[in-house]
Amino acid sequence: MTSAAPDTSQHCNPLLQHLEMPNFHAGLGDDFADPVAIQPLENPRLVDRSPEAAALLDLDEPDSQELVSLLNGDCLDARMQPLASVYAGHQFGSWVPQLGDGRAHLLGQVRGKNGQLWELQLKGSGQTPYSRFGDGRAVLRSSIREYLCSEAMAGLGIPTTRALALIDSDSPVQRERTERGAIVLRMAPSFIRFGHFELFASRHRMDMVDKLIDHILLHHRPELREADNPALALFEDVIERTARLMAQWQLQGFCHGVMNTDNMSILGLTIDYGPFGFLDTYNPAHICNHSDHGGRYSWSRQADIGWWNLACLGNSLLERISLKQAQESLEVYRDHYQAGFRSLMKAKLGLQDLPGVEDDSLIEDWLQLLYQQSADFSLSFRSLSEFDESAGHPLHKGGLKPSTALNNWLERYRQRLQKQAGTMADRHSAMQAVNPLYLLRNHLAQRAIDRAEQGDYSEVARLRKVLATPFTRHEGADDLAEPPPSNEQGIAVSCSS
């Protein structure tokens, strides 16, 4: 089916008219991206929209039809210039000299709430020069997962790209079976990746590397522009942000699944939700991507892969920073990661920082208990947030069973809590503010997908609403706070998921 050319008149779509639309990417030149036409879907319809993401753009109750027209590329603001960006990357450790936006169109940048810059990007919107023989489409199944997880991660307080809305369609898309095409509108301060720097460094185009550095410093890290070596300052900033991000992933049980360098954000955001998952039972070796046969991106290896990817980024900057500077900068990555991990872990366990008190063995033994008993990772922490030092608590919600080892650990924990100030109620409240009751578990996402494929989008909206505030109990959502049935635990998903 041939679609009519999209309308790009100035007043075609009033949805974003009040927003400033600076075209910062135009300054990066034609080497960075190619103009490319959006390929609309047949009979598009709105699945859901995120009020929280809309608020970032100062959009109050955006009109549904205007959203559908925007996402489908039928009616674009004249200031939008759809582009597909080129980059490279290391995929599962192997160098791929050219990649790019194979099914994504960057619409442009807008300034939203408080002057914050947001890039708007459609995913699933058709072929580009970088589709590599693909169809440029995304299916409803994968689009629901990306839409929900983008907003769920924001609810958890983890740096992430966002998702404004999602549309379904009647366009057939062939994967393992014939499915329906869908498009997500993604938002991020920037979609620039490690792979952008790698591409131009590999082509000996340091002029483009300099443009990327200047672009990021000017629009996102202006405080670093006056450093003696701005490139080094940016590299150190990315190292620290990535280390903190890895710690947050680990301690909320998130598994990315495709931590290739082209899926790593230069701003330290979670980006590109392909195969992903949250831990159910605690298994450090859990692999969420069933194509990851060697376990390169297993949960336990994510922090190390973060370092490896940063080393690749450092290599692309070696004409602007010395090898010694790069190595010395990378040496502090593990310090940043450990500091972030320890700080968040102590918060999850309700432990205050006390001079001369060492909690590492208490933390390690807690994780070992979870592993030995195949306990639910997230719900075990949440259950511990209700522990009564005087009366005890069975911790049954996470699946921990009475045992000598558990009793011994709880006694050590009780003695440790007695050393710190504050009431038990204060501790419970603080722990529940960092230990979520709700996560986007695979079986919950699949439930929403199954209903959406039958035309019922209500479960997508329900999940999005609950996951926006995952630390607070929602009335009527007890089923979303339960561990999955035994036959749905530890599911691995495919790249088309």
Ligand code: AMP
Given for the second form:
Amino acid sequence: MTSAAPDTSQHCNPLLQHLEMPNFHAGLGDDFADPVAIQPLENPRLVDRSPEAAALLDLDEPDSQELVSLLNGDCLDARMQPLASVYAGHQFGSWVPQLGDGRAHLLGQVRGKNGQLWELQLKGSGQTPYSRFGDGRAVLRSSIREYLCSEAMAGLGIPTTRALALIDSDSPVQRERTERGAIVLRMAPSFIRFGHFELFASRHRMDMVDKLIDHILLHHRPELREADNPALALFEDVIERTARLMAQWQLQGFCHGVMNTDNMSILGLTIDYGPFGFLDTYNPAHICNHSDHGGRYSWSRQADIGWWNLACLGNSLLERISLKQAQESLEVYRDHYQAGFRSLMKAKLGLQDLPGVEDDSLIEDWLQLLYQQSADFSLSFRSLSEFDESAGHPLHKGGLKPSTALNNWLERYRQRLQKQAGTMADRHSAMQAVNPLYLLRNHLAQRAIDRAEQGDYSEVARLRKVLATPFTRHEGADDLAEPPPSNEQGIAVSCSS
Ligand code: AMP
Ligand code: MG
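Return the structure block for the form predicted in complex with the ligand; the form predicted alone was the one displayed.
Up next: the whole complex, starting with the chain shown before.
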């Protein structure tokens, strides 16, 4: 432990006083996490807050000053006891025996809207016993990206940690250049990762592995508690959720960038936004993390890596699940992934399930077309959602050019659509409900960051608002629905954050 818990006389923040704040971590004991004081930033100021995330905590109009003093750790809720947890993980395939919350403080858990539990966590709030060589800080640039992407993923309907608010400061933080420190307040039902299980299993602390399982089942998966083998029930649950998450990531063009096992959520949430990216032009080999030289975490490999990471989790449960059973459970991963992929892909293409109709080759050929023409991934789907099968319609938005291959494909698509019920208008609206018009493309995030670094936070707020409902057109936001102009293509994002 590097420092003591803060003086509770400083705990005065009324922001969350309307919420129950149960001590859910009590059952995990002292070996799970250490009390660590928050190190406030200089001259903190609010960049933005998410009304959607606030609503989850029954907060209508959170007071800006209360938010800032909570995020900066200047004034916490009297019931909060900041903690940093310890975990381990496989990073780029190599075992790292100890990691942990190196720049994050868990503030506590609240019971929000409809009784849903939310853990509240600060990121960028100072050093902890798990900082290793890090400074415990997060820069404004990466914090804006994490804040916006958390809320954008929620807008896309993809399971994710959330972000309530973000503060900027005058504290200098050294990266490739001197930047400013920032703090995001993240929310998740639980921040427990595969790496927590791996850490305790590697230390032969199966008592702690059992506590983690009990904790997750009790608070987050009560329906699995009666299972004959709770460890197996949890394993199978996370296998299915991860498989479906990978399908959603891929089909909404998301590339995580650092799929290490310490960045994999036991609840199947997207967690730890770093050098992520959304596809612009479709290239399955796309690597969004500049530091990922081998392409281990490229867009198309995410499904396989999800499996590999689950196998690591399975290893840490081998005293509770037989090897044979773990292998059998892992085999089902592919079925869940394919089912998730197929059903979302068909929804994106507006194809209803029809008995005896197999759409795999239509799907494959569509992707092949996008690849050959270097078309924009999401906008091509969006264009198709406006395709008039009687009049024909140029699919210009995604950059698909008229060609024999496109015409042939559209003819097959038209014939396929004729086999199913429903009007064209129905199909269009169903497709538009799953094909986003707006994504947090790198060039858009970068524009918001450039302005925020000059002290103008308005673009962060504008992006957050549009990305909260990315399927509906927003007045005055046409610039956010465009692929990057040539001078803003291929912005490299590194792990430095
Ligand atoms: P990541 O791959 O970004 O999730 O980070 C891997 C590990 O490094 C985690 O345990 C983080 O808490 C830790 N870490 C990353 N950046 C910092 C930093 N600036 N200071 C302290 N710890 C850090
Ligand atoms: Mg991480």
